[in-house]
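First comes one chain, alone, set out as structure tokens in the form predicted on its own.
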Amino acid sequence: MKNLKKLLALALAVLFVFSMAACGKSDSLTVEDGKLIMATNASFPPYEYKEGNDIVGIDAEIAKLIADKLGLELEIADIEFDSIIPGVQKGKYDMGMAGMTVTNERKEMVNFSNSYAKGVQVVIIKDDSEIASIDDLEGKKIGVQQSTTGDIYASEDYGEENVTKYANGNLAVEGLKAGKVDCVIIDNEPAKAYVKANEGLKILDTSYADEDYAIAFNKDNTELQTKVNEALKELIADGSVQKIVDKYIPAE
């Protein structure tokens, strides 16, 4: 009888611990109450980049409007691009927003919002490069930002052995200037910024790939995904998103 009481007491103690853990686990919409924590990689102008200590750009401004609509304070974490999805999966960040393309592989790991922008992958070359079209990339050394779609596509199309992966776009461009790679595959908008800032570089006339940008969420947090989609829909409908895009990407 005494042993039975001990077993019952132990069982109740275990149930209590689990119930306390469940209670301790916040039912909050976000990782931290009152905040919307966005993971990004702030080396992808004009979507996200640094001005002094501030992270600015298209994604930063859209995220701020979304946070305002949800009554939350936006906090931006600047991390390596290939750490964004793992961080969102682990619940360290509420969402990942970094000019991120929706791919089938990524959809297996995270949920995505509706698309808020279109991206185009292009090829940066030196002015005197012998590369004149996409067809000339075969056998060339290609620089990419690690874990981006430029990396994924180039590795699939031309083989891992021909692709050099850099932590960010700026380092890839420096690799091109130093002659370590023959070209860099990256999104059109940052490509234009890099070419403008570095004499002797240009962009091939033909695009490499077209894609949709969206926000990544933990698969377990469909409530946040739904609320962000609702906010995003309103911001697109009232012209706020387009206004931000036009601010950073003036019509040519």
The other form holds:
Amino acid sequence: MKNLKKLLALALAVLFVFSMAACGKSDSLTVEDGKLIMATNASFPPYEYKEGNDIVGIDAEIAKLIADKLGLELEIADIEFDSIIPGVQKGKYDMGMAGMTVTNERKEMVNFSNSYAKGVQVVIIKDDSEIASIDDLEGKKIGVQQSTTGDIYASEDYGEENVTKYANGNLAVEGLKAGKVDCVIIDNEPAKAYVKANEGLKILDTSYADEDYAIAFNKDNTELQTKVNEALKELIADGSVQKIVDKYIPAE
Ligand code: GLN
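Switch from the form predicted on its own, shown above, to the form predicted in complex with ligand GLN and output its structure.
First the chain shown before, then all remaining chains and molecules of the complex.
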């Protein structure tokens, strides 16, 4: 009996040591020591897009300044938009930064930083489109980026059967140009960039929804969330964020 107790105590001690070791791992601030791994979808200009092999844009530059303040090296993973939140939840990435709108559903899955930008959902159409306002969207074929707020709202408002979901904004705009959809619902700044880069497209005057962008974190890593919020606050206060925004979004 005494031996059994001893054995049990030993087993518990071993278990304790192992569980501490497991905790130790998640004790570090980021997934990989010294790095800040940001997941994004680099098809969302001017927030994130590719210039050659580099990922540039407002989010990429703000993230770099945040990483600098935290003494970490920024690494950017370019993945599909709808893989960002699951990847952050699984602990593959430290944060998701992708012009991501704060929504109540997403708040159940991740924690958000303070907001650093505003977004507006708008509608891109062809120049010769018969769509003249939001009221004309009923029964039209709508292109969206899979799992974005544009997708979520359009599917709710106009029915899933009328919504074609593309992996990214680029493909949605290609779909519009090819006549596969009648319009694309997407955030205003990417919309402007796509209209500028493609002949024969325009944006409807009436917008569809107003939103706040923020950075997503794993719910267990509130320490990183707090540190990034502090860095972000300083970068907003000293004008660094505005400077980056002005560089990518020149005043009209
Ligand atoms: N703001 C939109 C959302 O969060 C789109 C973001 C994106 O496509 N990168 O759903």
